[in-house]
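Take a look at this single chain, the form predicted alone, given in structure tokens.
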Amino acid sequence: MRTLQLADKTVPVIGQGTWRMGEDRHRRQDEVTALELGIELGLNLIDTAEMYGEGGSEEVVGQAIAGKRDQVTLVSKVYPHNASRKGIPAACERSLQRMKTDYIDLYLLHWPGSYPLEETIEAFERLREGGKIGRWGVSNFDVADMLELKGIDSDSACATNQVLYNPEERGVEYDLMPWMQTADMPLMAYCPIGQAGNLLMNPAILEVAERHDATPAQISLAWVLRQDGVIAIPKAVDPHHLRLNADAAKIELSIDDELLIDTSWPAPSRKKRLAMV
């Protein structure tokens, strides 16, 4: 599996999305164990949030990584309305608590809020001193909020920011991935092979996936991956969807695969408003 640095961490360039579990009951033990097997096999990177099952999906990711915590890079987000100075520091313990560790590698801010990013910035540089996180980071900002963001003086910078990306999502190309890249900055992509199936379905994704002998959410994934410093983190619950996402890092597109792929979902000419779910 290729690596790279995220949040001073080496981690694979396909992690696990965690987006939906946590919500109903009786699927939970078929979520632990798909977790269990995305770390055997090498997806040891997980990402969750206080938002997904309000909770569910933390308390689903403390059961798949007991006994097995140092293996894997943990991230997780806050509610913008949580992110104050008092009120990250709770939401943090809660998160902790749900999941049974004491610390949590990434933390990031969901989506931009109502309360100040210096304030919300103090409250993650008082956790990483305090060892309840080891970096943090932000979620659903475009390159207005990340320039805000690089205007406040703090003792750690920024680790990555996760956003909505895919074939049909690219507007992040047009200027938020190359800010990125030129500060050295991690893009987590969510949503990897699109939510609804369209984007599985398409006419150019079908042929490149004939042409690989692979399925449309792999080579949806191997696009996404097609740049360095892009984590994909899908979500899957099926062990041969996790074990197929395993592989996925595998595949190499050609020019002729991209170009095909572009005749559906051209790069984007022109500033758009940051897609995000």
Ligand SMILES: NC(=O)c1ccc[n+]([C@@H]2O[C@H](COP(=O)([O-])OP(=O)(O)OC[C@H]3O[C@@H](n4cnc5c(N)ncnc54)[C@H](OP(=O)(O)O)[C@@H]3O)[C@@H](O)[C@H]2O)c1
The other form holds:
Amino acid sequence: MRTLQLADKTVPVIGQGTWRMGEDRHRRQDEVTALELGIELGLNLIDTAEMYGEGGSEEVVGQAIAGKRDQVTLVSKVYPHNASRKGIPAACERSLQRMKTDYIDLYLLHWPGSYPLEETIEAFERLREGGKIGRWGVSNFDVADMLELKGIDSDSACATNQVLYNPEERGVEYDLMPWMQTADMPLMAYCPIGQAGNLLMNPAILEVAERHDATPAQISLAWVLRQDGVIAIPKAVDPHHLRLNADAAKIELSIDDELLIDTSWPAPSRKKRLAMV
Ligand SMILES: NC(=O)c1ccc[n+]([C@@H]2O[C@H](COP(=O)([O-])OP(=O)(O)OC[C@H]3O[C@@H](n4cnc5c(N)ncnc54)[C@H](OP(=O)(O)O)[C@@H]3O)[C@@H](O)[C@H]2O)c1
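Having displayed the form predicted alone, please output the structure of the form predicted in complex with the ligand.
Okay, now the whole complex, with that chain kicking things off.
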């Protein structure tokens, strides 16, 4: 599996998302088993958040990484309403307890909130000094937010910005992605297969899939990963999906493939508001 450097660690370009996990105790064992299989397949970058299942997702992750914490790069996110001087250490402690670990590799602000960024960054830095987190970063930040952050984060400590990115939603290509590339900051692409919606039935995606003897979801992942500095974090509970996702990193799209996909979703020619789900 292709790798890149994220938060001072070498990580696979495909990780595992966990939104919607930990919401139903009847599905919990399948979710744990899926994350374990993903780790075996080399998808040992796991993305979670205190928001997912209101902590349930972090509990599932904790079960899946038990006994193999050091094999996994763990990303979690703090709610903006907890991103204060006092709120961040408390939220982090709760996340650590749910995941039964003593450190988070990468801790993100889930989206811009109302606490001053200086305060949030200061609290992240304290956690880093105390060894509770390895690095910190942000999510759902547009260019203007990144510029504000950059004005405060003079040491460029921010390790990533996690944003929505897939063939249907490529607005970030206009300005955010180039900005991050210049800053040498990896982009974590969420919903990289469009939450298995219409994207997977698009005729261009279907045709490219046929050319590569691959599935539409694999083509969407290969498309997201066609440039350097991007990490995709698909969520999959179905073991068949997990195996397909792990294999998708091997697919290399041709210029013709990309042009065909452009006919459905052209590259942005002007600034668009950052898309979020
Ligand atoms: N920072 C943020 O604000 C933010 C927002 C949204 C998401 N995220 C993160 O990004 C992760 C991914 O986004 P997402 O979960 O919303 O959407 P996604 O990964 O694009 O899609 C997940 C859906 O795709 C299905 N799937 C997975 N692999 C497949 C395959 N090979 N073929 C067909 N279907 C497949 C899954 O089914 P099964 O589960 O049944 O396998 C699930 O229904 C989240 O889980 C979360 O960790 C972050």
